[in-house]
Each structure stands twice: as structure tokens, then as C-alpha cells.
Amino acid sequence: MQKFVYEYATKVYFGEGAAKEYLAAEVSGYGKNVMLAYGGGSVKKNGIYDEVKKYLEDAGKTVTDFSGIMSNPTYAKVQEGAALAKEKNIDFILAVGGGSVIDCCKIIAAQAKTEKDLWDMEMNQHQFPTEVLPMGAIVTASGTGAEMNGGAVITNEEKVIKAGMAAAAPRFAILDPAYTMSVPKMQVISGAFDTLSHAMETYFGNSDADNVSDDVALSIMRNTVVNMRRLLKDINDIQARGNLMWDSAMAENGILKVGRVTDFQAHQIEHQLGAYTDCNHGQGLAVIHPAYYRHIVKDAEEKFRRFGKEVFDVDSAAESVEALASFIKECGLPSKMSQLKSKTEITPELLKNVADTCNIIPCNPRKLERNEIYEILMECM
């Protein structure tokens, strides 16, 4: 294992009724003005908004709404939120939603504390925020693991780039499986596949074989698959939803990444696909992963063999990739670009743009060239 320093950034409250029991005490240590941020309004329809707002107001907070955070949130939405935070002298941001809402709020929390353009600051000047507004997260749709780290993914529409940024880590996260019960089946399954992708990409990093993180990652992958199958049988299985919530957090809270390098090339490809389209992130990953793994399976045969045996009970490296592809179809997830829902038509020309602009990383089993990335994308058509 490589050297590492590890520290939890986020206090987690897990279980039914967690918001009622802990939210008021957690926000009591911050100022009066709270920004309550959420997405398209589902939290109002299912009653979570009213419940959370009441807890905040009972704690003596003045609540400012920030709504309309979309899937694949945009940098323009970040600037809108940061401007509102400054205008209302916001002391604390509470993100209520899934990964898109949480990621957007993380970057708002950083942008609100600087007059510099955060994108230019990070991407061009390679400087990172040192002061942020404190924030917390109440998870209503799991999968991204955004609630337990300081990274965030945002789409800069002007530059046609979807990329990760350093931002604020939530001071606390509330994970109540009951808050996910109104999330539609395919959204739950898509989110869970994002969790599986995080664990797979950590596991397949170009790292030494003697790494305890591999064992933990395999356990998270196996548990994610088991509980996705439970939800295919009964979407109202709250225990399975709870297991997947914690799988999601575990896959992205840093535990799987310590002492090793990781392979997030499939994520990099999908992020850039998301910059050119409005496809669902987890579903985009489901399309890309098998094609990508068919290209690199011979570069990490032993790891793929072990992955196949422990997660899908198959014997060979090649079988492990096909078992993953079969599982994707079993879940009803897309396996071709044509099955992705996107307002933008996905054409070979668009995929060429994705290949030419996506971030290429050197830490996977074999570094790809852009022409091979294009081949992978075309194999997904």
C-alpha cells in the first residue's frame, strides 16, 4: 500500500427519523440564515420539504429557498446560487436531494466565499478554495456518494465540459432510507449502478495486488449487486434501499481509495458524454462499462478473474465482463447509446467530439488513446 492520510470530513446520521432527531441540533451551531436547496420539486410533493423546513424554523432559522437544481447541474446554476447566498447573507447551506443537488451546493458554498471565478481559479490557475460556507446534506436519492466528500461534478455549458471540482465537504449528512421511497424504480437502479461503478473503478486501478482496499471494494460491489437484485423483486424493500445508501457512501468516502491509485476512465468518458447530452449518469455508465472493460480485460486478467468470481460467481476474466453486461440487462438498464434518453441525438460525430475532449487518465490498467476511446464509444452505438 502507498502512504496516505485519511480523515472523515462528514458526520453521518443513518436511519429512519434521523432528520427529526438530529437536524435541529446540527444546525444550531451556525448562523440564522439557512439556504434550503433542492431540485425540481419532488421533495415538496412527497412532504420532505415541509418536514425539513419545519425542523429548521423550529430551530430558529430564517429559510431561503434555492430550487430548480437540475440533473447534471450547470455552472450557471452554481453562479445563481452563489449570488443568492451573498444577497441573503446565508450562514449555512442545506442540500436536500441526490448527488446533483449536493454537488451543486458544494460548489456554491465555495463560490459564495470568493470574488474569483471558481472554474478559472481551479482549471486554469490550479488554485483551490480555502474558505467555504458550511453546508450539510439530506440524501433523498442515493448512488453518487456525494454526501461524504469534498468533490463535485459540474457541467460548464459554455465550454462544453463536465468535470470534477474541489469544493465544500458537507459537515454532516442525514441518510434516511424512508426519504428514498418515492424515488422511481429506474432512478434507484441507475443510482445504484453509479455506486457499483465507483467501486469497480477504484478496484481496477493500476495498483499493487496486496491492498486491503481491494477486499473492501469487492464486498461493496457484491453487496450492491445483491441489493439491486432485491429491489428488482420488491422496489419497496426499505432494508435494501438502506443497504444501497450506505454502499453509495462507502464507495465514495475515500475508504476504498486509500493507499492506492484508481481507474476512473469510464467516469471520465461518461462525464464528457453528459456534457454533450442530457443522459442519465448511471445509465450512461451502464452503456460504457462493458465496452471499456472488453478493451482492458487482458491488461488486468487476475483482477477481472477475482472480480468475476467474488461478485458474479463466474470463473474467468472474460466471463466477468460478460456477467456484468448480463447484469446490466437484468436490471433493465440501457446497454446501447440508442437506449439512452437524450434531447440531443447521439451520432458518430458527437461521439467523436466526446472522445476528442474527454479527460484521459494514466492510472488505469492501460492508458487509452483518443482513437481507442472513440472505438469504445462506437461499440456502444
Contents of the next structure:
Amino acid sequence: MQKFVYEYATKVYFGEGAAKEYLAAEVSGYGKNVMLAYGGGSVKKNGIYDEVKKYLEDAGKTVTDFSGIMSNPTYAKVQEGAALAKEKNIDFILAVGGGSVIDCCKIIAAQAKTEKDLWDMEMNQHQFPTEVLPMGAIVTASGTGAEMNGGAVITNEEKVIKAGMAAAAPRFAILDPAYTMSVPKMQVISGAFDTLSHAMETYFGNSDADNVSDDVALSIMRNTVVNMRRLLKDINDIQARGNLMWDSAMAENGILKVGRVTDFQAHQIEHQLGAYTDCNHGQGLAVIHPAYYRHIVKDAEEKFRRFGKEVFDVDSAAESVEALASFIKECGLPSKMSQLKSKTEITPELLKNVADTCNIIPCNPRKLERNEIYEILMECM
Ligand code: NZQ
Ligand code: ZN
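Follow the form predicted alone with the form predicted in complex with ligand NZQ, if you could.
Expanding to the full complex; the earlier chain stays at the top.
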């Protein structure tokens, strides 16, 4: 294990009825003005909005709605939220949604506290927010683990870049599996694949051979696959949805990452693919992962062999990648670019742009050149 410091910023309330039981007490320590932020309206249809609003009002809060946060949230939407937070003197932001709503709110929380342009500040001047509005998250769709970390992924449409930004970590996260029951099957499976990807991307980074974090990552992968299969049989299995909800948080709360280096090259490629196509994050990863792993399997053969054995019960490194590819098909996830829902046609030129603009991870397991990233993307056509 390498040296590490681990501190945990977010208090988690897991289980059915958690919002009713704990929300009022959690927000009681903050000022009166609460921004209730959500997405395109699912929370209005499934009743979560009415429920949460009532808990806030019963707690004596003045609630300001901020709605319409889209999947792959944009920097423009962040600015809209930050302007509203300033206008209404917001004291606390409550994100109610999936990764997109939570990420957007994390950056709003920072942008609301500065007149500087946060994108320019972080990307160009490499300065990071020191003051943020406090925020909390109620998860309605799991997968990203966004509720348990201080990073956010934002699409800057003007610059055609989707990138991670440093932001506010939620003070608390409410994880009620019952709140996820209305999430459509394809989103549940795409979200869970994102979780699997986080654990794989962490595991395939360089580590000592006997790193405890590898063992934890492999358990999360195994549990994610088992529970995805349970949901393929019965999408209403609340126990499986709950397991996946905690897998999701575990994969991105930093625990798997301690004492080691991570990879996350597939994520870097997918984020830029998202910048050009607005595709679903988990589905973009499902398309990219097998092709990427076919390229690097020889650079981390023993790790792939162990992954194959422990997650898919196959014997060799090469088989492990093919087992992953079959699992993706078994889940009904896309395995080709043409199966992705994209705002624009995915052409070789578009993929060239993705390859030319994505971040490159310097070391793990092997640094890719841009022409190889283009090859990988073309193999997904
Ligand atoms: O917008 P609404 O109407 O709420 O519908 C959403 C959306 O269409 C729907 N949904 C959410 N809860 C629901 C529901 N539908 C029915 N019932 C419910 N209870 O689900 C759809 C997808 O939501 P979204 O938040 O976009 O999905 P997800 O949670 O997968 O988040 C994706 C975003 O998170 C980023 C991704 O890049 C992407 O922008 N990520 C954030 C990470 C982080 N901060 O740690 C890590 C990840 O790697 C990822 O990059
Ligand atoms: Zn992800």
C-alpha cells in the first residue's frame, strides 16, 4: 500500500424511509432558504418531490425550486443555478436525483460563492474552490456514486469538453432503495454498469500485488454483477436495487482508491464521447470497455486473469475480456457506437475529435497514444 490519508466528508443514511426519518434533522443546522434541485420531472411523477418538499416545509424552510437539470449537466445550467442561488440568498442546496443533478449542484455550490468563472479558475488557473454553499443529496437513481465524493462531471457545450471538476462534497446523502424503484430498467442497468466500470478502472490501475484495495474492488465487482443479473430476472427486486445502491457508493467514495494508483482511461474517453454525442454515460462505457481492454490485456495479464476468475469464473486473461463483452450483451447494453443514442451521427471524424481531445492517463496499466485511442474507438463502430 502506498501512503494515504482518508477522510470521509459525507454522512450516509441508508434504507427505506430515510428521508422521512432524518432529513429535517440534517437540514436544521443550516439557514432558512433551501434550494430544492431536481431533473426533468421524474420526481414529480413518482411523488418524491412532494414528499421531500413537505419534509423541508415542515422543518420551517423556505423552498426555492431549481428544475430541469439534464443528464450530462451543462456548465450553462450550473450558471443558471448559481445565479438563482445568489438571487434567493440560498443557505443550503438539496440535490434530489441521479448523478447529473448531484454533480450540477456540487458545482452550483461553489459557483454561488465566487464571482470568478469556475471553469476558467479550475481548468486554466488550477485554483480550486475554498468556499462552497453546504449541500446534501437524496439519491433517486444510483450508479455514479456522485453522492459520496467532491468531484463533478460537467459538459461545457461551448468548448465541447466534458470534464471532472472539483466541487462541494455533500454533507449528507440519503440512499433509499424505494426511491429508485421507478427508474426504468435500461437506466438501472446502465447505472450499475457505471459502478462496475468504476471498480474495474480502479482495480486495473497499478498497485502492489497484494493490495487490500484490489480485494475490495473485486468484491464490489462480483456483487454488482450478481445483482445486475438478479434485476435482469426481476427488475422490481428491491434487495438487489439496494445492494447496487451501496455498490455504487462504495465504488466512488474513495475506499477502493486508497493506497494505490487508478486507471480511469475508459472514463476519459467516454466523457469526451459524451461531450460530442450527449450519450448515456454507462452505455458509452459499455461500448468502450471491451475494446479498450483488448488493447491493454497483455500489459496487466495477471490482473486480468484474476479479474476473470473472481468476477466471471473464467480461466485466462483473454477470456476475462470476452466474458465482460458477453455480460454487456446479456444485459442488453449497447456494444457498438451505432447502438448509442446520440444527438449527432457518430462518424469516424467525430471519433477522431474524441481521440484528439480526451484526457490521457499517464501510466496505468500503459499510457495510450492518441492514434491508439482512435483505433479503439473505431473498433467500437
Ligand atoms: O431527469 P429526470 O426526469 O429526473 O430523469 C432521470 C434521467 O432521465 C432519471 N431518473 C432519476 N431518478 C429517477 C429517474 N427516473 C425515474 N425514477 C427515478 N427515481 O434517470 C435518468 C438519468 O439520470 P442521470 O442523473 O443523468 O444518470 P446518472 O445517475 O447515471 O448520472 C450520470 C452523470 O453522472 C456523471 C456522468 O458523467 C453523467 O454526467 N458521473 C459522475 C460521477 C461522480 N460525480 O462521481 C462519476 C461518474 O463516472 C460519472 O462520470
Ligand atoms: Zn462513471
